[in-house]
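For reference, the chain that follows is the form predicted on its own, supplied as structure tokens.
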Amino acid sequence: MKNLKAGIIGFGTVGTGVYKVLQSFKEIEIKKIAVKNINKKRNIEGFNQNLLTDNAEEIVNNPEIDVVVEVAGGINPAFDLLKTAIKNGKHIITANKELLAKKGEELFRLAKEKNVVILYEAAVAGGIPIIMPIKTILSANKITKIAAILNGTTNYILTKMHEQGLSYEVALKQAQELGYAETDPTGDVEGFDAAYKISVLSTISFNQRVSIDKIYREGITKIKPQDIKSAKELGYRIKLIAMGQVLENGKIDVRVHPMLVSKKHLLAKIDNATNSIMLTGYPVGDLIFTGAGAGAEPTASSVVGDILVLASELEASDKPLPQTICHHDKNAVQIEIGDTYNEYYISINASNNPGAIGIIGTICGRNNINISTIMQNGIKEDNTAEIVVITEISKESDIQKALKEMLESDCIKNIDNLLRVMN
């Protein structure tokens, strides 16, 4: 294996994990580590403080460094730093899903021009190997569908809401106390993290550039204990699902939102902070990859794995492995959420008057919506009832028209929630 000289940008949880794992591979020499605070005490036995710098330019402009490992996250200054590194002929290993989702097209194009590679196994699902399997052993397949749980924080919160009947707020606080959720959890609970990941995963799976700006995104903050209870009674679990699929017309449907997932479905059985990815392709059929989607050691496993793959290939040839080079130059034609077709869960607050359920059924019928299940969850003190409807497959735009019409009816007080359904 070729000896590689590496520079690491970022020395938080993941960066520290990468450093520790690399100590077992003497053929990889760490030349410099860029940090924000050079005086911060590092709880690493025998650590050489001289490796640290607070100027990342020392890494990307160092002619001795072969590969830049970026685990700092965010767009700035990572984007400019990696552009400089690529222009200087350095290979890139990154775990930065936001950067790849927003700036990947420019970085990959530049890397192709400079004959260097960008490897990013850790960017989508932490320790789960998914990018390289798609590029290599699954390259004979036409992948047509992805359904995945890509965010451990939201999966942990929804698991506790289901198992313990907690409110969203209490489950979030518990996740923060255990270190699963940040002080500001917006990136996770509003679906941004999962959207970045499904953007990257869909691009590589469908061999077309999927725009992050055209991905429908909805988080879990509106999920109530009553939704969890109703879902459970109907035979479902609520999960934040990142999905992508190639439609018959060749257009791409990519989105992130909560779904009622049938208890019979494999993704319904994925609990706590675990991640899972289901792929459907031809000729392989259905595959599922499950494991730790975050954390120092699982993520370091993928980062160091990329480094070792690079070292092995560079020993054999000066040219990068063809599968590691970006070949997806075509921009995907992505459909809007209104043009998607789904089954739906609708939670409706209605007056406890005769005919309320009939009105709901009539409005659905007028909007091309068939109801498969309808149930009423008792009467509240204000003489209103919660009515839960599960529809057959319907068009999103028809559902939205029906909800608007329901709210114009005197007997419908509120639409408490609308969720899509996966069977």
Ligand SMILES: NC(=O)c1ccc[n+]([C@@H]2O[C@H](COP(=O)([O-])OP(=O)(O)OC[C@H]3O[C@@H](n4cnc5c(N)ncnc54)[C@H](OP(=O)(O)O)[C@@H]3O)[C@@H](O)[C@H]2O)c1
Second form
Amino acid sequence: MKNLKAGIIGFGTVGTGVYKVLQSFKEIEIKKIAVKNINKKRNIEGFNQNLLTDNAEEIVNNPEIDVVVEVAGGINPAFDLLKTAIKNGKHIITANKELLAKKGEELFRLAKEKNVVILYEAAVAGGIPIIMPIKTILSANKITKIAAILNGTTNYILTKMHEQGLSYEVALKQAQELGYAETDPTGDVEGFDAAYKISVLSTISFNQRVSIDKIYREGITKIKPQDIKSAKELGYRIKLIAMGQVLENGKIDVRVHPMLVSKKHLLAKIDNATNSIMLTGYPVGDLIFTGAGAGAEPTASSVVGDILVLASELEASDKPLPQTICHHDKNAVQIEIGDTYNEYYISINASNNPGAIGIIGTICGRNNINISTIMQNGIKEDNTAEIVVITEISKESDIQKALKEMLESDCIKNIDNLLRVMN
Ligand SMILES: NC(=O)c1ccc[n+]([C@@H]2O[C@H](COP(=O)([O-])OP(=O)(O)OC[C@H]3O[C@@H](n4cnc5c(N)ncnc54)[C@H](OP(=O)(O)O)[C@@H]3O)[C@@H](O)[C@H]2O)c1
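Return the structure block for the form predicted in complex with the named molecule; the form predicted on its own was the one displayed.
Below: every chain and molecule of the assembly, starting with the one above.
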């Protein structure tokens, strides 16, 4: 393995994990660690405070440093810092999915120009090896489908809602108290984090650049205990699913939203903060990768793994293996949510009138929607009833049209929820 000199930007959860794991690898020398607040107390035994700087420019412009490990997060100043590092001929290791999703194209283009690599195993599903397997040992495959649980916070919240019948709000509060959710949970619960990850994952899986701006995204905040109860009765678990598929016409369907997942499906069994990724490819068939999607140590496993891969490649030659260089020049043609086909769960609040179910059936029929299950959950005090419909595969735009028509009918009071279903 080649001896490398590394500069680390960020010394929080991931940065400290990386520092600790690197202590066992004497070939990798940490030259400097950049932080925001140099006066913050760092409780690390034997840590040399002189390694710290609050000026990351000292890392990206240091001619002695071969590799910059960016584990600070966010777009600014990470983007400008990494551009400078690449221009200065440094290799990059990053865990920053937001940066890759929003600015990856520019960074990878620059890296190619400067003959350096950007490795990012930790950016998708923390400790699970998924990027490198796709780029190396799975490269004989044409990957056509991904279905994944890529956000531990939302999976934890949904697990508690299922297991303990908690409301979303109470489950979120518990997750925050236990450190599974941040004080501002928006990035996780609204699906942004999972969308960044699926944009990266689908880009490398489908060999086309998937734009984060065209990924349909819905979070978990509208899931109610009633939905969890109905899902259970019908044999499903609700999960936040990040999915991507290549359609027969070559277009790409990538999205993040909660789904009713059949209890028989492997992803339905992934609970708490665990992440899991199912891939379908030819010739390999179906694969599933499961493990810790976050946390200091699992994430450090991926970051340090990338550093060691780079060190052993650079030992063999000055040029890293082609697998680690990005080749995506083609932009994917991504379809809109209205053009997707799914089975649906529709929760409808209707007046307790004779004929309500008939009206729902007629409207569905008029819009090319076949119903596979219909269930009424008793009568409420206000003389309305919750009617749950599961459809056969239907076009999203037909579903949206049907829901609009239902709301125009006197006996339908509200569409309480619309979720997609995965069997
Ligand atoms: N946490 C995980 O399990 C996990 C898993 C996979 C990927 N990631 C990704 O890894 C990255 C880091 O996450 P994290 O959880 O470790 O974050 P974190 O605990 O909040 O740590 C962020 C670190 O960056 C430093 N920092 C912030 N702005 C800086 C600047 N302008 N210059 C230099 N340093 C700066 C902070 O300095 P101070 O210490 O002085 O505040 C802190 O040390 C993010 O991109 C995240 O998405 C995290």
